[in-house]
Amino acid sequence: MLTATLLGCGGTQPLPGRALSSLAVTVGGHSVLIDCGEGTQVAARRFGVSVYKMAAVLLTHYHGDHIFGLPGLWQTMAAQGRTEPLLMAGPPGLEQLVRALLCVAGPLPFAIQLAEDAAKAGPLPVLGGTVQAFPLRHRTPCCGYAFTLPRAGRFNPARARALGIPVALWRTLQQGRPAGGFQPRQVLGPPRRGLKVVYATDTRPCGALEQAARDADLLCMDSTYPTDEFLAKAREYGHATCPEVGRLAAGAGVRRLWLTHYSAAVTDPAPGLAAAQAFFPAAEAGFDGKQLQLKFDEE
């Protein structure tokens, strides 16, 4: 099972009840954090996401509303006694950013492992799945992230018995790991549909995003402006309108869509939600603390 928790859905500046950009993807109690705007660690505590058990922090880009929560997050990890290395990924410039923010956070009892230029780094193994970064269209280097949790093929007990595999080894083989000289492929069918969560902000709609979001269980996307009346501004500043988000979600065949990264001028998400639903009826308005538990398809 996978849980997605929207920790902040605001853009540019925080508002009462609306922290800045952040999404946590949690598997087995450990999380991947995507973006870390101001207020992220407070929201994590409020909505039950462990800061101590964060396996990785993935940054889309280095505008303040996506990174200003980092020094405090690191300090809290340190105060909780973390010593395990923390993986961090982002577009070019990550090492320089981390070096600068460490001047504020001070020495840490854990190492920070960097995946610089994440869109070119290839899949990153984390939480039993993989994270793949992909390029977005913004005013500065920016990337989105697709987290995929795979699912092994169906276990064939008759085949296991025929091969003489002890029952004590079955569970390990079911989990896709070799055991006792036997390989999972000997007793598993073809891989089944896994789970995929895609996060993309700040960005204009683009081909790389639509491809990455193809058949996703959840797409959480930049919805800065509510209607196409703001299209010129969206193009100028490298953001998306809610109708554009709805059209992209429909084209990519996603299962669920969350709107996020609202402009501070948007005090009511209802008009933008209606505009997105005109193209993707299942669209939902994001809000701080919005949570979804995803399970594998029944097969």
Contents of the next structure:
Number of protein chains: 2
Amino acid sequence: MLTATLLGCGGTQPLPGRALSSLAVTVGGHSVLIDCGEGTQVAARRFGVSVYKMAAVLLTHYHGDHIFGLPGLWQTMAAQGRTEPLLMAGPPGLEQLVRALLCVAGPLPFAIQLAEDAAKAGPLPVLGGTVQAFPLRHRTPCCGYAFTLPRAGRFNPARARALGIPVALWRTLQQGRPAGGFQPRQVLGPPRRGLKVVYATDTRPCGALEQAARDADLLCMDSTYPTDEFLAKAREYGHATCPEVGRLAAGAGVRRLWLTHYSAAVTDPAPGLAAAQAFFPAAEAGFDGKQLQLKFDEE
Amino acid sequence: MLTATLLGCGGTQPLPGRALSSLAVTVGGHSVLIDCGEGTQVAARRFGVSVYKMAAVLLTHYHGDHIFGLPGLWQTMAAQGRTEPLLMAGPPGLEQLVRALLCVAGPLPFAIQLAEDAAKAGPLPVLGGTVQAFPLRHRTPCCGYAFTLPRAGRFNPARARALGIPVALWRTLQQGRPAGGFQPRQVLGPPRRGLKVVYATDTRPCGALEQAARDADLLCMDSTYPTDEFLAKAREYGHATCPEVGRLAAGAGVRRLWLTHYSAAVTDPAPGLAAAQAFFPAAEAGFDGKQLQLKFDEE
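With the form predicted on its own in hand, show me what the form predicted together with a further copy of the same chain looks like.
Zooming out: every chain and molecule, the one shown earlier first.
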């Protein structure tokens, strides 16, 4: 099972009652955090996401509303006794950013492992799944993230018995790990549909995003502007309008869509939601603390 | 009139419902902000303190819980169109800190004027009054701040008439500014008692603080630990216990005392408040948004 928690849904400035856009993906109590604006650690605590058990922090880009919560997050991890390394990924510039922030927040009792220029690297293993970065279209180098939790093929007990595999080893093989000299592929059917969560902000609609979001269980996307009246602004600042978001979600065939990263001028998400629903009826308006538990399909 | 607004009362980590310790002193709509931990800009907005109209940001020291809100505050000022220079003061290390934070938050459309090693400098003029920094006793160089709003002497209309000063000039002279070749001292009595607000955290009780707080209208002081059971910890980490705070306030003869900068382990301020009141009965427990309007004494 996987839990997606939208820690905040705001863009540019944190507001009372609206933290900056950030998503936590949690599997087995451990999380991956995507973006960390000012106030993210408080939002995590408010919505039950453990700061201590964050396995990785993924940054889309280095505008302030996506990164200013980092030094406080690190220091809280340190105060809670973390010694395990923290994986951090982001577009080019990550090492420079981390070094500058460590000038004011360091030294820390844990190492930071950098995956710079993440969109050009392969998938990063984390939480028993993988994260793949992909390029977005913003005013500055920016990437989205697709987290995939794979699902092994169906276990074949008859085959396991025929091979003489002791029952005590079945569970391990079922989880895709070798046991007692046996390989999972000997007793598992073809891999089944896993789970995929995609986070993409700040961005214009683009092909790389539509491709990464294909068939996703959940897409959270930059919905800075409610309607196409703001299209010129969206183009100028590298954001999307809600109708564009609805169209992209429909084109990518996602199962669920959450709007996030609203402009500070958007006090009511309803008009933007309606505009997105015209193209993708299942669209939902993101809000701070919005949470979803995703399970593997019944088969 | 002067308004003191406690924007947050927490130490170390921001919590849901408890922002990090920060005080805004407001005169005529413009403010001086003392300390700026993560979340201070949101607290300011929540409690009606204009970020745009902040004349100065004073830092007590450079631990994360007092400074990590700065880059976000600056960018919000920039987004709101600020071009006026921002005065910043702090203990030695200010320029280095500002430079490091500008690496991630800059460039800004306004200049930052630095008053480094503020406790060794004279009073800084701001909001029609002055701010004087003074040294505190913490684990790192740290200073408290005393903001004083002076009050001119009583205006003597008989004397003004005798000198032939046109009535149109009276108000300016009354406010302490020369007008039409006349000097305020020609028509004003001796200066009267003004207003003084003193903010001191993080610190052990110390002589410089007791002296700076003498006769203050309001003292906000580090009350990290509730009772003297925590005295060893208070000494180790450079903080104060509530009984120590009560004793210092009584010794300095302050008019009002607010406890602030509670340890994250303090969920109920009542025991600490009772411990402070044993020495200073008028002590009050600080809370996020606690506000006081101070007026000149009736005479």
